[in-house]
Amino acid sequence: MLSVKNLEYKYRGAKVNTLKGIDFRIHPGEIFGFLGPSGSGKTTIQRVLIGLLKGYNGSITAFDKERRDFGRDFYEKIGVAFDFPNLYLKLTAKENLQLIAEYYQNPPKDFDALLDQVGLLPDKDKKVEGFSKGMKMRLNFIRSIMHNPALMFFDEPTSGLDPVNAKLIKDMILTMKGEGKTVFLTTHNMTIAEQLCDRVAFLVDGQISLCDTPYALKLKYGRKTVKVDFLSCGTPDTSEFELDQLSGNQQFLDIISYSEIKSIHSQDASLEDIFIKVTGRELI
């Protein structure tokens, strides 16, 4: 679906570059995700692929084609949701919806439906001058799939929504997913990549200096323990074991077979712990 090879990018006047020799692809129906501090080029990255900034070196193969022989057929194929959303604010809901939409060659026709799967419905004739940023965030959002893309970028898209919020957001993305669509994520919340990537990229300095699932990643630099909180004579304790070493561990068997267990857990790492371990920087 994408394929970035040896990317780079200076701002003019810079006497460095910003993207520094980037590769990766992206597979359809996968949700990759860019992570990395506020500075690291995620944003960079993000614009050059969809073409906002110009003038990379490098290759970019988007639906099988360079990036930089597309037209604006380009954009008809892909949605694009940043974290600071580009509303028109004198317009309501709906209108704003419809006014983009004039941009599509096959534009949505029900706009109550959409505003609906984000909430939006009974605001649909509120001016969005009024919105507050979350329900800007999920206008914005909605905005970026009305026209049923393929491949959809989004720069930290659960920003400023409260718990209900971002977790509709996240189940659209994962439906969207199931559909066979494909997601490039930027963001430095751990969290939700854990909980929407296939695949993650540790982005620092302009750089890639790692790339593989979480899952892997969690393996890889986990601790290989197990933590057991139980009851050792009515008095709460805990005692953690390496896992290699169970089966013949004999204070763990005894506290497995006398003692009333309260939780018993292996001690995976976090992305962030595994981001600060790899990298030296932490996700601010």
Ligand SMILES: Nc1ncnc2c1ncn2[C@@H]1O[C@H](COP(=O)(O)OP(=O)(O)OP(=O)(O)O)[C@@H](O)[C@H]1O
The other form holds:
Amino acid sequence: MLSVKNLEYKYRGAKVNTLKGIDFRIHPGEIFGFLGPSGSGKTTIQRVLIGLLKGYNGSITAFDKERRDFGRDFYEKIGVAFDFPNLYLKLTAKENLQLIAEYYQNPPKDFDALLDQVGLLPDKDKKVEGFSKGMKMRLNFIRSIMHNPALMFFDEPTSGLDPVNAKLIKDMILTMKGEGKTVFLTTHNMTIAEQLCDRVAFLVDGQISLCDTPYALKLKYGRKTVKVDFLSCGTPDTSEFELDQLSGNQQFLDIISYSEIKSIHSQDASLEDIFIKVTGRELI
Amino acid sequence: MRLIAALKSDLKFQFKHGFYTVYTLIAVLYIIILQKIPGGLFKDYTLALIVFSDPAMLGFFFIGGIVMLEKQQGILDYLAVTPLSPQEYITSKVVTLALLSVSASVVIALMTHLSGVNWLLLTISILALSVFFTLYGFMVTLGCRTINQYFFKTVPFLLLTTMPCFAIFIFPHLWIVSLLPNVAGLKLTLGLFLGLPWQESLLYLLILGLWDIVIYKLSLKVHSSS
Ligand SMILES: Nc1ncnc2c1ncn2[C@@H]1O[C@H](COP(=O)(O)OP(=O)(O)OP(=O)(O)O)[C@@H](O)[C@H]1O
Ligand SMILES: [Mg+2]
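The structure above corresponds to the form predicted alone; please provide the structure of the form predicted in complex with the ligand.
Below is the entire complex, every chain and molecule, led by the chain shown above.
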């Protein structure tokens, strides 16, 4: 669906490349996530892929054709949501969809139903300038998919959304995957990456340091632990143990035998822990 | 048709942002002033200069405002990832603003100068002028990030447009400056209200038409490299 080889990009006037030789491949029907701290190049890579930033080195093939040779019909097939909402502020929510929809060969038929999907039906005739950030993000999101594209690019699709609306967007992305759509997304939210992505790539300083399924990453880099809260001579204390060979761990056995246990939890390494471990960087 | 959709969208955008309201007020002001001036050569001159410097040139100022607003709202980025082509985008801007230029010029002239105007020539002339000035403004705008930057940048460009116009009053026989779009445009506009042999009008129209084509190609180039 999308194949990227040795992609390099340098902003005009910048001294060094922002993208430093990136390779990856997104299969049809897959949700592929780019994770990385702020400034690692996530937005840049999306903008290069969709053709907004021109003059890249290396190769980007989408729909079996080189990106730089695409005509305008490429945009019939892709949907793009930027990291900030870009809408006609003086127009209403519905007008925003209607005007843009007319540029497509395959425009949606029922705008009210679209707006309803993201909970904006009651606000359809209100001017967007009075919308909250979250409302704008939802309108921005629905606009990017209204022409039924096969490949989608979402830059931080849930940023600025409350948990309920974030879940709404996440579910919609999963539904689209169910319909066989392909999704490229960027985020620095590891939980979202874990919940949504079939594969994730860790991006640091314009390079991919790791790329795999969240499950494989956890298997390889994660370690399962048990965390015990207990009272030691009346003062609260906490210890953590490897889940492996727990039955032979004398210190653990002593605690559960002689101390008053407050709680025991088994813990999974989160993608976030793995990211920090692999890249030596904090997210954000 | 994407171009029709773009025209609709631009008309709506310009209307909602008050461009037409502002321009109606300005036109009314001009009409009131012109109606106070007694008929004669002075009035004809004033009318010609007003039409040339305002309705015909409004594209230069308005396109800046429109593109900067689109930039600020992120619309420009979004349109770039829709099937709308740069040609369609630019044409739509040019056509909507030309429509405003022509209607404003016709209304102002109609209300103040009833006799002896060739309305067809006026329409074509203002159209040709408006296309040029809109695209001229468009090229100035593209490199700018903020409104202030834009205003700052327009000053030298405006001087560049007005200076050669003075030349025709000081050196009336210096024909070579008439090859410049603004000078050709000014002579054409003066001719609309003060009279000009049709051959000369045609010549100026041709000059303007050529400039329109050149600046359209240039605009596309600048647009695609930005
Ligand atoms: N227009 C620009 N001109 C020059 N450098 C830029 C430009 N935009 C971004 N950069 C630089 O490119 C690098 C990557 O930025 P980018 O916006 O792609 O990061 P990001 O991973 O999307 O960050 P965030 O999580 O904050 O959105 C940064 O160092 C940034 O300073
Ligand atoms: Mg970003």
